[in-house]
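Next up: a single chain in C-alpha cells, the form predicted alone.
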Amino acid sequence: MPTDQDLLERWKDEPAPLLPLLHAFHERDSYLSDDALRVVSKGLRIPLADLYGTVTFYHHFSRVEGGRGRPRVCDGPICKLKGADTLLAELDGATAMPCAGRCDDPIPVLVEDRYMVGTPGSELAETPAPMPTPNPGEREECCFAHIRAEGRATLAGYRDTGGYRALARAVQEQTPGDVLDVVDASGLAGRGGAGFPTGRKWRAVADAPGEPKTIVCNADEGEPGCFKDRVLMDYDPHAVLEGMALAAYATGATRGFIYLRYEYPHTQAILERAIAEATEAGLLGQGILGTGFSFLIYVRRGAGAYICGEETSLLNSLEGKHPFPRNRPPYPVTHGYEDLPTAVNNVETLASVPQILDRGADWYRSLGEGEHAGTKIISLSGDVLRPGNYEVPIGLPLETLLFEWAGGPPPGRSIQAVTMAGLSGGFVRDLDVTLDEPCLRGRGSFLGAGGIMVFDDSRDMIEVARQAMSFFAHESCGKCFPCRIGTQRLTERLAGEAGPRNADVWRAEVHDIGHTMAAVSACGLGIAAPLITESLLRDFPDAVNAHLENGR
C-alpha cells in the first residue's frame, strides 16, 4: 500500500495535481481522513480551511470511514420514474447521487469504481453502456458515422476509417490559419449548451498573448438526461483526442486536459488507454508525426459537482480552487487555466472536428436541414419506446424524432411534455417544433446540450417540476444569493410548503422570483432554473390550480 509520501511525490509536481491526489487518498483509505487532508494541505501549500471547504463541496469525496464503498444510487428524473427510491431502500447503506448518465439504461449504481445497473428486485450487473441507437432515419451522420464499427475504440479500429488523417494533413501540409478557416466556415458551434462558434473561440485563443496555451475538454456531463458525451468517449475516444490535437494545432496550445465527471469511472480507463496508444504511435506527445508540434493530454477526474460543467467553475476545479464560477470578463480565451489563453470545448464539439477537417466545411453544413448547419446528438430518455442517443440534422422536427425514430410513447399513452437541454430548457408541451436554437428559443426554451426527457400523460408534472427544482437547489454553488435562495424558495412552493394559496398571487410570486434569478444570477444555473417554473405556468395552468387547491 502506498504511503502518504508516495502519493504526494507521485502527484505534487504534475499539472493540476489536487484532484488526482485527493482521489489517490480516497481510493487507498476509502475516505478522506483529517490526516490525509493535512498531508495534502501541506504538500500542495493549500490552507487547510480552504481545502476542507473544497473537498466538502464535492458529492463523492466521503469523509466517513469506509464511505467510498457504500452504494450510490442515481435518483435523476428518469431513474425516479424507474424506481430509484425503492432501489435505494433495498441496498444496505446506500445514498442517492444526482443523474449519473445512464438514462437510456437505468438505474446506475456506483460502488467504489464499479459502475453497475439494476432495478428494484433485480441483481446489479456491470454491463457496458448502450452504443448509439442504430440510425433509424438513415441520415448522414458526423460523430456517429463510424462509431458502431467493431473495435472502434482502439487505435487500429479508428485508423481503419481514416482516423488521424485530418491531423496528419493539418500538421504536415496546412497552417494553423487553414484549420481555423475550415472550422469557421463549417458553422460548428459549441455542443455543450452555450452554442458559441467554435472557430471564433479558437481564433481568439490563437491571437491572445501568453504561453503555454491550453485545450480543455469539458467531459463533466452532469446535466440530467444527457449521456451523449459518455457514448463518444466510451466507443470513439480517439475522435475526441484527435479533435483536441487539431484544436491545439490551430491555437498554438501545447497541453490539454480532459475533465471527466466522477460518475464515469470506466471511461477514465478507456481514455487513458487511448492516450497511451496515440502517444506510442507519435500522434500525441513530443514532435507529433515528426514535426515541431507537441501536445500532451492529461485526464483529470472530477468529484461530483454539477456546477463544474460551467467552464470557469471547471477551470477553478482544475486549478485546485473552490469551484465557484468566475466573474466575466475576462474570458477563458484570454485568462483561462492558470490565467492563460484557454479553449474549453465540449466532447461532442471536439469529436466533430476530425470529420469536418477531413471532409470539408461544405459537407458538414450540408448535414443540417434547410439553412441550419451540421448535426446534434440528442440523448432521448423517459416514456419513449426506444431511448438512446440519436444524431439528428439540426432543424429536424421533434415529432419525427419522437414518433418515427424512437417509436413514440408506451402503448395506450400519449406524450404530455418533454424537457429540453436536459432540465435547463424547461418543459415543452407543443411538440410542433424543430430541433434548432431559433425555433426553441422562440418557444421560451433552448436546445442546449441536447438532452430530451419524455413524460407521458400518467406523470404528475408538478412533482416532476419539484424534483427538477430540488436538483437545482441542491446543485447551486451558493456563490450568489439569487440562485442560492431562489431555487430553494421555488422548490418550497412546488412542494406546497410555502407561498400564497391564491393562484394569481402564487403565480405572480413564482414569476417574480424566477425573473430576478434570470436577471442577476452569476452563471447559467440560476438563469436556466426558472425556465422550469415559467414553462409550468405557461403550459400546465390547470395542474398549478389543482396543486394550490389541494393544499400540497
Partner chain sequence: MSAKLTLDGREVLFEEGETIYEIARRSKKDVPTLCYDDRLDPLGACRLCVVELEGARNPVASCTTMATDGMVVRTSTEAIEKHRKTLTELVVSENPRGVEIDPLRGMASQELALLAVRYEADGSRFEGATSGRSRKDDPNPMILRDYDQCISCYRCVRVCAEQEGDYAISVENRGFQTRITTEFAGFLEDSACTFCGQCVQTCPTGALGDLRALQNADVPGEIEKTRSICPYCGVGCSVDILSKDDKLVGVQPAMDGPANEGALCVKGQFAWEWVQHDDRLKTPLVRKDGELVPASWDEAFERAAEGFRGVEAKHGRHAIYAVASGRAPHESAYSVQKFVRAGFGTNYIDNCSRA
Given for the second form:
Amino acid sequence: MPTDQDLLERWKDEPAPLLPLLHAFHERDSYLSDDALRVVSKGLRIPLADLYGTVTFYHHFSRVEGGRGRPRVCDGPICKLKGADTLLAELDGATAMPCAGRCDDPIPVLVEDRYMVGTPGSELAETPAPMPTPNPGEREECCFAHIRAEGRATLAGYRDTGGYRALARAVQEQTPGDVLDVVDASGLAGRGGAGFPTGRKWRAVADAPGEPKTIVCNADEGEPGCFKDRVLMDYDPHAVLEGMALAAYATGATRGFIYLRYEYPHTQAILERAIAEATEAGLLGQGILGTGFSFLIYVRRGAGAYICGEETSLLNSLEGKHPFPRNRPPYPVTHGYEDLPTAVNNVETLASVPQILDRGADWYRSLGEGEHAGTKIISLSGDVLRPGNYEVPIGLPLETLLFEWAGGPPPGRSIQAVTMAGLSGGFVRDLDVTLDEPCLRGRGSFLGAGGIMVFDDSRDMIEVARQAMSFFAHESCGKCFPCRIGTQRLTERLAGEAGPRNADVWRAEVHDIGHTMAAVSACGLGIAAPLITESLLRDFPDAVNAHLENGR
Amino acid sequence: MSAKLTLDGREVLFEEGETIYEIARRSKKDVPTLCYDDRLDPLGACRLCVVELEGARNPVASCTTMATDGMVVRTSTEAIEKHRKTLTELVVSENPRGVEIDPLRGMASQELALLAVRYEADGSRFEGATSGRSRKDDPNPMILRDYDQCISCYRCVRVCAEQEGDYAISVENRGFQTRITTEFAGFLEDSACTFCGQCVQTCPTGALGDLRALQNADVPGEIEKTRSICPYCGVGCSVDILSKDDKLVGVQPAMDGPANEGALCVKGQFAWEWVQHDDRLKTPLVRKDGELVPASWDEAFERAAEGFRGVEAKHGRHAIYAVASGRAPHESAYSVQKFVRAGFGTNYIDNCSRA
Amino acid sequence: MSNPLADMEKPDVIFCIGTNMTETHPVAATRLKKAMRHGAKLIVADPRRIPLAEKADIYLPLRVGSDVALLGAMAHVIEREGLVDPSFLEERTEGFDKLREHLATFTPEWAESITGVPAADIEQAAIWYGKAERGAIYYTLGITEHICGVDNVQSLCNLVLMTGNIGREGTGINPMRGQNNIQGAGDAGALPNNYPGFQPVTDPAIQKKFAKAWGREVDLEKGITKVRALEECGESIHAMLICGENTLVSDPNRAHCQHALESLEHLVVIDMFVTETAALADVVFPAAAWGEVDGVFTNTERRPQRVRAAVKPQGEAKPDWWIVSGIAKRLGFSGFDWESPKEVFNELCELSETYHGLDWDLVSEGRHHWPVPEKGHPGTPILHIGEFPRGRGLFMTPSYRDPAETIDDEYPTWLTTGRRLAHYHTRTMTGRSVGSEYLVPEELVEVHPDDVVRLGLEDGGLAVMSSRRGEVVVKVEATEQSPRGTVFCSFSFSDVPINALTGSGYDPITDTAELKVCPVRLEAATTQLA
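If the one shown is the form predicted alone, what is the structure of the form predicted in complex with its partner chain?
Let's see the whole complex now, leading with the same chain.
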C-alpha cells in the first residue's frame, strides 16, 4: 500500500494535482480521513479549512470510513421512472446520486470504480454503454460518422478511418490561422450548451497575452438526461484528443486537461490508454509529428458536482480551489486556468473538429437543415421506444426525432411534455418545434447540451418538476443568494413542504422567485432553474391547481 | 480620469479599474449590498447591487462589473428595485424571527436589519427552512457563532483569508446546506483562528458577535464611539472605543485607520477589560511601617519629593534615575525626561526599550 | 522603520529575520500576507518554526545567536553571484572593498557549520534577495536582543546597501517596534544620550538651546542606560522614578533586579496597577489608563497619532504628566505648570527637530511620518531617499562571535524567549482580560517532542529549568515549533519568571540584554523533588 509520502510525491509536482491526489487517498483508504487532508493540506500548501470545505463540496468524496465502497444509485429523472427508489432500498448502504449519464440503460450503480447497471430485483451487471444506432433518418453525420467502425477506439482503428489526418495536415502544412479560418467558417458553436462560436473563442485565446495557454475539454457531463459525451469518449476517444490537439495548434496552447465527471471511471481508463497510444505515436507530447509543436494532455477526474460543468467552476476545481463560479468578465479566454488564456470546449465540440478540418467548413455547414449549420447530438431518454444518442441536423423538427427516429411513446400513451437542455431548458409541451436555438429560445426554452427527456401522459408533472428543482437545489453551489435560497424555496413549494396556502399567493411567490433568479443569478444554473417552474405555470396550469388543491 | 459613463442620466468620469459599484457609491447612489466589504475582492454573491446596463440582457452585479467607457447604467429602476425587494425578502426568509441584533455584536451587525426596513421585508414571504446552524457548543469567550443568523455572504471567510491571511474558516457543503466552518467543523480555538475578530466586525447580520462587548448589552445608555489608538504593539492601529456613559463597553477597529485599515488582533479587539478592572489602583499609596497604604495626593507628592530631595542632598544629583514608559503617551515620557533634565540637570533617564 | 507599513504590501521579496511577526505585530503581518497573496516570495530566518516560517518559501532555521554568520554568508553569495547594485554602491556608499575582503571567508558552507542552515538554502535566499526588484527586510528583537545586536543590524544594513534596497517604495530595513509608544518615548527624549528629537546631549549648541528653554543647564555627558543604572543601585544610584514599567518581571536576571530595587533609598512608581515592581516602592501613584487619557502615540512607522479619553479615570487616577509635574512642583522645579496634554505635546514639538512641523491639532488624524521639520511639511514616509543622514552609507565589517554563554554539559539546551499572541508583556493588561486568559492561561516551555523524550520530560508535565542565575518550574509542551536542542518561553507570567534565568550578557554598545540566548538545563520536576 502506498504511503502518504508516496502519494504526495506522485502528484505534488503534476499540473492540477489536488483532485488526483485526493482520489489517490480516497482509493487507498476508502474515504478521506482527517489525517489524509492534513497531509494534502501541508503537501500542496492549501489551508486546511479551505481544503476541508472544498472536499465537502463534492458529493462523491466520502468522509466516513468505508464510504467509497458504498453503492451510489442514480436517482435522476429517468431512473426514478425505472424504480431507482426501490433499487436504492434493495442495496445495502446505498445512497442516491444525481443523474449518472446512462439514461438509455437500466439504472446505473457505482461501486468504487465499477460502473454497473441494473433494475430492482435483478443482478447488477457491468455492461458497456449502448452504441448509437445507425442514423434512423439516414442523415449524414459528423461526430458519429465513424464511431461504429470496428476498433475506432484504438489508434490503429482511428487512423484506418481517417483519424489524425487533419492534425497531420494542420501541423505540417497549415498555419494556426488557417485552422482558425476553417473553424470560423464552419459555424461550429459550443455543443455544451452555451453555443458560443468556437472559432471566435479560439481566436481570442490565440490573441490573448500570457503563456502557457491551455485547452480544457469539459467532460463533466452532469446535466440530467445527457449522455452523449460519454459515448464519444468511450467509442471515439482519439477524435476528442485530435480535436484538442487541433485546438492547441490553433491557439498556441501547450497543455490540455480533460475534466471528466466522476461517474465515468471506465472512460478515464479509455482516455488514458488513448493518450498513451497517441503520445507513443508522436501525435501528442513533445515535438508532435516531428514539428516544433508540443501539446500534453492530462485527465482530471471530478468528484461529484454539477456546477463543475460550468466552465469557471471547472477551472477553480482544476486549480484546487473552492468550485464556485468566477465572476465574468474576465473570461477564460484571457484569464482561465491559472489566470492564463484558456479555451474550455465541450467534448462534442472538440470531437467535431477533426471531421470539419478534414472535410471542410462547407461540408459541415451543409449538414444542418436549411440555413442551420452542422449537427447536434441529442441524448433522448424517457418515455420513447428507442432512447439513445442521435446526431441530428440542426433544425430537425422535434416530432421527426421523437416519432420517426425514436418510435414515439410506448403503445397507448401520448407524450405529455419533453424537457430541453436536460433539465435546464424546462418543459416543452408544444412539440411543434425544430431543434435549433432560435426556434427553442423563441418558446422560452433552449437546446443547450441536447438532452431531451420524454414524459408521457401518465406522469405527474408536478412531481417531475419537484425532482428537477430538487436537483438544482442539491447542485446549487451556494455562492449567490437568488440561486441558493431560490432553488430551496421553489423545491419546498413544489413539494408542498412550505409556502402559502392561497393559490394566487403561491403563484405570485413562485413567479417572483423565478423572475429574480432568472434575471440576477450569477451563473447559468440559477438563471436556467426557474424555467422549470415558469414552464410549469405556463403549460400545466391545471396540474398546478390540482397540486394546490390536493397537496396543500 | 478620461473615461466616462452615464449613471442615472448623468455623466460621471472614472478611473480605469473602477467598478460600477465604486463609481455609484462615490456618486452618492444608495446601491444596497450585503456581501460587499471595501477591503475584500468583490464576490458578487448577494446580487443586491445589480444595476441595469444598457445592452446587457440581464441586470449586472455592479460590484463585480468593471466600468468601461460609454456605459449607460441605471441604478434604481422599478425592475431593479423589485429584484432587490425579492432578494431581501428571500434573505429575510432565512432569518425570519426578527431577532433584535444588539449593535455591540459588531460594526456591520445592523446591515441586514436596515435593509429589511428599507425593503419592508418582514419575513412574511418565502417562508421555509432556515440554513444556518448556531454553534452554541463553541466555548470560546470572544466570538459568538450564532449562525442561525447567517446568510452565507462569506464576508467572514473572505476577511479571514484576504485581509487577515489566516484562512481559518471556510465554506462547508453547498447550496442551501452551506455552513461556515473551520477545518473539520470544530471549535475556533482548535483551528487556525487567531481571534482577531475581523469576521465579527464584517458580519452584516450579527451572526458573529463580540462576546466581550455583549457582556455589556444590558448596561443602560447610548453607545458612544471615541477614536483612539490601540494600546498594545507598535503598529498603532486605529480603534473606536465604545462606551456607555463612563463604562467602557467594547472596541471596534477603525476602517480609516492609516496603520491598520480596519484590521485588529486578539489583544486590540478583545483585551480591554483591564481598563475598568477592580484591581486598578485608585489612590496614591505611600509606605508606612513597611506597608503600602492609601494616602492623599498631598501626602504622596510630599513623600515623593522629600525622598528625591534627601537623596540629592546626601548623594548628589547623579544618584537619581528615572525610567519612562514606552506604553504611556509622549506627554508622560516628555515630562519624565524633563523632570530629570530640567530638575536635576542630568541625563539619567531611559525608557524600557532595552528589555 | 525606514518605510511605512503600507509598503509591506509592495515588496516582491520579503526577508523576515528574528521577528515572530504574526504574534508580536499581527496587523503588520497581515500586510505581508497580502503581499504574498499577490505573489511576493517570503524568506524567514528564525530558530523556531514560528507561524511565519510555515508560510515561508524558504525557511532558514538558524541556531540562536548565529545571525552574523548567516547574514555574512548571504552577503558573500550576493557578491559572488554579481548581484550587487553597482550604481547604488558607487553613488551612495563607501567601504565596500573592505567588506568584500572581509566576506571572503563567509562561505555558505562555513555558515552552515555555524548556523546549522543548509548552505544551499542560504544561497537560494541570498539570490532571491539579491535579485529582488523590491526587497524588504523586517526584524524585531530576535536581531537586537543579543550581545551582538549591533553587529546583527550592521549585517542587515550591509545587505541593504549592497543591493540598493533602501530609499524606495516597498524596500528598506524595518525594525518593528514592540510597544505602542516605545518609538514615542525615544522621540520625547527619554534616552540617556538624546534630548527630544534625537538631539545629542553632548552637543553644546543643543545644550544651550535646552538651557534657554528650561532655564537650567543639563550635563554635557550622556547619562547611563537603565541596565547600568540597575547595576548601580545601592552603589551610585539611590533613588528612582519608574513610570509604567514592571521592571522586575520584564527585565533580565530577576534576582539582580529585585536586589537592585530593594537597595534604593527611594523608589517612586507611577502605574495603573500595583505591579510586582510597584510593590517595592515607597510611593505609588495611580496612573490614568489608556481610554482615560488624551495624548499622542508614535507607531513603528514614525507616525504620531492621537489617543483620546473615552471614559473617566478610575478612582483618583491621573495622567502621568500631571503626576510628574506634581512631584516636580513640590521640588520647586519650574516649567511644570502645564494644564493640558496639549501644552506638553506642543512644548515637545517646539523643541524637537523631528516634530517641529507638528502640533497637537496636526497629529489628530495621524497623517504625518516624522521627520516633519517645519509647518506645512508633508512628512517623510520613506527615509534615506537620495542620501543617508551621514551622507554615504558606510559598510561595516562585523565578525561572528559566540553568545555570552554557550551550551555545555551542565546547561546543554538553548533557551530563547519571546512573546505570545494572546498576551502582552507582563500581563498587567491581558492578564485581566477574559479572552487572552482563556487562550493562554499559563506559561509553557515549548520543547521539541524528541527532546521531551531525550530529556525524560513529559508533555504536560512539570520541568525544572535552570540557568547559571536561577531556576523556574514550568509546564512542558511538546511541539515541533521548537527545534531540537532549543526551547522557548515567554516572560509574561510572573509565576514562571523566565527572567530569573536570563541576563547572561549585554550588547556592549546599546546595553541591550541577550534575552534571546540563555543556556539552560531541563529536568522533570518529579526527578528533582525525589
